[in-house]
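Have a look below at one chain only, the form predicted alone, in structure tokens format.
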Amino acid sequence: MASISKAEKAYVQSSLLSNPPLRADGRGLIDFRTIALESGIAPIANGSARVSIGTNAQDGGGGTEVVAAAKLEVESVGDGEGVDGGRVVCSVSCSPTAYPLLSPNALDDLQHDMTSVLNATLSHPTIRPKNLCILPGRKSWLLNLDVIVFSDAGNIFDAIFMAARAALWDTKVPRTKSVQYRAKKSDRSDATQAMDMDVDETAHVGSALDTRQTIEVADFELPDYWDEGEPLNGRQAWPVCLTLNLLPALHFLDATLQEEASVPLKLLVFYSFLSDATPLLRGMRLLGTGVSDLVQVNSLLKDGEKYARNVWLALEGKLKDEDLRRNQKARERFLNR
């Protein structure tokens, strides 16, 4: 967040509205700054990634930097907030150095706003991975996705969603194996006494040779280590965010802090592009003090879909390259033992 004077705001707006449009770094209206992505940066997380936008190549500073990490934990269904089939909970934290001019209360409000946008989009049941269930009706995985903003040089929501999607792509869910415990059957007299008692039929344990009984799973074990497993099911469904910065006669992408402070309205759109399927609009948000009408929003959604597809394809290619890179490093470490 930047605070600029009225003269600076007028200068930035007039430059963007000129013909041809002018930006301080020489980019076009729909051009992004350099984006760097690295996955697997947190060894103790189930999945992690770092995204930086506009970082200086000389000293590695001056850009927007976001780190996301996913951690899985087991929770009981029916006790507290546990959900059958698992759930995803997102949170965003901001380093005070990223927003040095904000008071602690203002920083808390900003973190809450970012968390609400991310959590409302990624925790929706329609994109919940199917392999978060451990024991139906009993145990499931809780996926905690924590995002930390280390620096903000503009376009923070796009960076947050890129880092979140990369961390979720990198996440491995440990494989589980169901375990059943059987009590050893006592002598016939004990069984006869049990018949005379008022007991729960589901708690009664009979002979292991009695095939008429329903086998109930009591617990589970992990065949894998905690950092091994399989990718999240449906990871193609995780959306990307695209921020359209709006001026009365145009819109532009990847705004710097000065450009963000000069526009009255921003439109956030969240799109998923599944294979051989119609693009899915997962949500949208209007931020700012400006106003817009339905006709303009419909036009912006069409443009936003086109831009978001380009971001999606570029991010998809980079994530696959990261998978190859990490697999190669793992093979080298194994061979060098």
Contents of the next structure:
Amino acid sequence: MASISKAEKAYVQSSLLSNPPLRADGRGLIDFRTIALESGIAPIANGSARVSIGTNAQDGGGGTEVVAAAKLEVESVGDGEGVDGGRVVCSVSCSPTAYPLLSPNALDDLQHDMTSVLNATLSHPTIRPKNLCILPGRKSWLLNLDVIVFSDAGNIFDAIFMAARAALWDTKVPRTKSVQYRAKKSDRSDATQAMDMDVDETAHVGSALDTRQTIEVADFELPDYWDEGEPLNGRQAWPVCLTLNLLPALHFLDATLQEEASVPLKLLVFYSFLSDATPLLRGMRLLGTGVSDLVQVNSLLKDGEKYARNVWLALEGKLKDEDLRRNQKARERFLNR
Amino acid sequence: MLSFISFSSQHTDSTYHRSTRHHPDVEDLMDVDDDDFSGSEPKLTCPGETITSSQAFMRGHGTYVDKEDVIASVVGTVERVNKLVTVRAIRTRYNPEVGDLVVGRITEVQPRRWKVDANSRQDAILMLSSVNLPGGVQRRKLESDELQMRNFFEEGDLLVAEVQAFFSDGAMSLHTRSLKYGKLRNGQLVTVPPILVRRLKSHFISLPCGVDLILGLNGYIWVSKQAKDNDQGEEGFDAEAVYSNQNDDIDNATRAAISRVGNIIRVFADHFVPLTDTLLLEAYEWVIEQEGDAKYLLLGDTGDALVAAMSIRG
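How about the form predicted together with the partner chain, since we already have the form predicted alone?
Shown next: the complete complex, the earlier chain at its head.
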């Protein structure tokens, strides 16, 4: 993304290819910059998170900064765009301050590219969460995951996916109860009854030969308005992204803008891990003008899985810490009220 | 391999809001005399703070007039020249002066000129007639030179130049008419806020570890391997050498030193410490004494310790 001179590019490449490999800021090939993460930053959203890689600790400037927020919306299955069981739609928008040298059209293109990478991986039906259904066949939740890029100092995809995973981890789905409206036969006035899904056989008046299973449940309500809800299902499924920057002989992680401009090919791998640590490869992308071959990609996948596992475990630990911290704060506020 | 931290929360000083604070000049609005302004510490001000009465003083850059007061519109130091009050902003784009040394990056190639990004409000302009053409410093410009401008400078190239003059719209006009100016190679660029680079006698600094620094006044700092002084003189001006993109062979020790110096500069920039050659020399010696890898400077504690050590000494 950054323009770089031929001499700078040659310097970066020769430093990496020297023995031992040396990066511009002295990091190792697989060292990340410090990553700061905070969840629950947008109280209006159902789930949100903010991730920044490599920001300056003194004033919070510099670095890659990304904010993700998940918002739930009700949509109708059938006549609406809804899918039975709910769906997830992701979008990435880039703030113009992140890319001051790009024209608005180029910025749109970039947003579109990032959206397609995020959408292809996270909106996939195989990792759709199970608790997005409200009324089967009628109403379901649409989860809008919006990611905003505020500044880009390299390694943007890792940041986007980390923020997305953190926001989805933080998302709470409101509990709903289905409601049925039925006219009382005796006094012909409408009365509402909260009922279970099964139709009450005894109250149903009609021909005994009528065996249609009419779904009479028409609407739903929130039993507790103030309840945030239950956590979104499928936390083990949201993948982390790992960007492997490839030079012909080696690969490295967490590139700065100069390093990204000096590298002809990048491999993005998306891994998620089950609770028994089995890895699942959720997707893969090659970006850039260089070429690779199957043998190299295979060996890179093995390395990528190792690094992704480290990122996964570290991220999981941090998310649990965040949950603790926020519960702690809520408890203190309650005590001091 | 990687570590997660939390965002540092802005600590609000509880004593800050306890009492209303007035700018010292507001308290004696009517009789502002010379003693208040001269000879004292530079006064810091924030946007919205009243500086003085507009009856007695004219307003300059960084201020505006509201009813009868001159109010600051930027964060900075208050300066006064006779009856003119200005506020010089702290975090601002580079404000060029004639004769400044700047490091810039070519953004566009236009007929007979290049557009150079110099971290200022406008792109600077480097005219074809302001560069040294290969074959001798006094060589005349040919038609073929105009058509082959990319043989000299391409988009993305880094160069060091001096501000020659200003165009009528305020854009800088640069020149590289000296053997020490020209295309940069064998190193890496570090960016800091422009205000941290002080005006020094010489902006070409040579550190004992074999690292050369070029402190551009626009905040772009070039850290590179030490250039061999070969006395070419005016006649032996070799095009192959000056406009080439080929780096020299650099050994690992020098590369590590370049990384270390780059990290030191970044640490000082993060802590908003102005850069001078003596400071960088002492900082480098301190870092060598610590015997850590270059990357440990990126960790917050080492950086804080470095700044603390330097402020004790300096």
